[in-house]
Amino acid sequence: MSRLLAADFSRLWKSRDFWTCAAFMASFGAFMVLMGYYFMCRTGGKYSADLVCFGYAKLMGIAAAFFISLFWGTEYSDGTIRNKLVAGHERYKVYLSGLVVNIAGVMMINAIYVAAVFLLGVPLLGLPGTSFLPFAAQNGLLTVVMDLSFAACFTMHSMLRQNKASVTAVSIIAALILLLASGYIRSSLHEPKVYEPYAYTTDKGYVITREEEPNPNYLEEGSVKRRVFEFLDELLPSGQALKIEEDEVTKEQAGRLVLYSCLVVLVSAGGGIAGFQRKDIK
């Protein structure tokens, strides 16, 4: 196992796909800081680096899908995985080594974004306040388990299919669909129970008044649909990403998010290993 890990990490450091993702996330972090600095200069308001510190979250699924699918697609196309099996390495060890390296790669890509934000953000925007520390600790833990979830899911997909192009396309599309689905779920959960009364004036000067009215899209508290949406919002790593970015996670929710992420990792890793054991490696 140690030799497999050493070989996989050696490939990781040399991987253009890994460094491309890292460079993209670093550039995105710098862009977020510069936009904050522009806003601060234009409005005269306060804007610190902590406001964009967790801006990576909604992009991590796409970054993980891109990196992992290309990284392991190359392993298949180059015959590296077949050579590992021919050399006598057990299949589950090959899979676990790949999973560990993928997790490390995703976390490093994540960390590079944060490093870029603070390296550029602190000189331009100033240090975060002390109130940022408790949120940073909680969201840092949630980021780790979110990265674990994304890495486990995309590792399973990449290790069970050998066509590099199709794996990459499906992985990225799946990441986008998950993000859009989580956005829709969160939007539905935030629908107001009633539309507030309002008034407006027409072009001809007439004042039109609308009374308060119920919102037909509101999900009733305790309803089955609302409970399902709340469960999916916390279970899906993309939903967790949006919660982290918007800093909406309570202490009670944090425990559930960690539990759900561990469940996703166990199911994905277990299913991936089981499938890889029976896979015909060409």
Given for the second form:
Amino acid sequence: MSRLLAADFSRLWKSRDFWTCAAFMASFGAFMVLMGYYFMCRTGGKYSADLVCFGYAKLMGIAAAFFISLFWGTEYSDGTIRNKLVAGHERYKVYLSGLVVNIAGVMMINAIYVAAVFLLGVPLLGLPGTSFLPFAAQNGLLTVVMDLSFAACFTMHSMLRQNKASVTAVSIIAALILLLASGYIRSSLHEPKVYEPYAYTTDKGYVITREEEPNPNYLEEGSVKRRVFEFLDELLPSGQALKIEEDEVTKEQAGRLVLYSCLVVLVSAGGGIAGFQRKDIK
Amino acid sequence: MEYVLQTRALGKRYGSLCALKDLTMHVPKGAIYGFVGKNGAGKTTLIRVVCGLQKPSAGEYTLYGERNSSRGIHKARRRVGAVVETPSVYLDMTAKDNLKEQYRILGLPSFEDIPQLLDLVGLSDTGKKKAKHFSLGMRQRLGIAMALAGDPDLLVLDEPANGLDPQGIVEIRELLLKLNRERQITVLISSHILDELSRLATHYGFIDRGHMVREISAEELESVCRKCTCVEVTDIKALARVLDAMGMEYQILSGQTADIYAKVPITKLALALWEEGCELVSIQEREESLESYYINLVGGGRR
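Provide the structure of the form predicted together with the partner chain, given the form predicted on its own shown above.
Time for the whole complex; same chain goes first.
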């Protein structure tokens, strides 16, 4: 498999799709820092680079979908995947090599965002505080496993379909749907149990008060729906991304997120390899 | 005879469509095996199956003695270079970068041979031009160069003349003949251009509707297709005596007809037959080409 890895990494280094994605994420990182700087100048408040350090998380699904579907779609559109199979490489090795390179590519895109944030952020916003390191270590680890999940899912999709255009479109739409679904799940989980009582005065001077009201959208503690939503929130890589970005992962949750990511990787890689073994390549 | 590739009752189905059916073929070592068939006859499907891109639905094949179901098949495939349908090249890379990529896939330790390989296929002056800016013929040559990387023992080419200009076709033909003669590379080549194939092939396989209709060597084909004069007489024994006396090669077809494989002096033959008491009923020259042989074999009309 070392031969395949050498060939795939060499192609990654020359891939325009990879560098386009990396440039986009670096620009996004720079934009986030500049926004922070603008906020600091305007309000006089304190801001530091670590506040936007994990701002990539929300976009990583879309970036991974774009990069992997185009990078691997080229193998099918140019027909070059045939060269690997005709040369006698076993299919599972071709798949695994692709998965490894895709994971590396997604992580490098991540790292390029972080590098852009610090290269621009430290001079403009100053060094992060001392509490940053443990926070960065945990979120860094969670980012790695989130990248693994995204890469495994989109690699499976790219390997099992041979039409580059449709793979790219479907992957990006799927990433968006995942993000929207996780956003909906999170907002549902954060619904308050009751609407707080409040009072307001009308134009004619009447004071209207509203009593505390139960929220019909609240998911009861221990209900099946809440447990399913909590599970999906932690299982889906898009849910993990939102958690990382909002820095609300407890240590107890972090273990579960790692476990769920490993599960997603194993299921998608296993399913992908099984499907790729049987696939008729044109 | 030693065979590099053999298939036995090979079948391939795509849903309800049967692309290959009970196909048996034998590619001898050192041969240029011309694979002939109509569009949709199953040529590309067979090549895909043999190259490991698709799995057969029935039957089996052996490549350098390794069955397709054995673990050794992957090792045997390392001796194969192939261009299946369109050339498999990265369009965003130069010819040299494409070959480097192929060398890495094959695990070749050095890129030293790349200039010679590019020279061999006539692409040594493409410089930094990317493959997406190549003509179809240039891509075809690059595909062949990629297939030749790693010095394969078997070269599988699917319609290699597609998109080539007449000069390109001649160059590819000469390249294949050179590879076959100088490096003893066995070539399996599918083509529609029967005239072109007839200048190359040492063996033929005729496929129709996924089934091998006939395998024949070029020598056998030549004897079947050779120019001859078909004569009809009233006494076939008298004709045989006359032809023996004249030292001519012939083949008796029936009680009244025979094929003569030589230029026939008609007056002399007619006089000699008259002296034997035999009448010359009719005489006609006949020549069969690969094309007419193929048409007779599979039937001319589209079905």
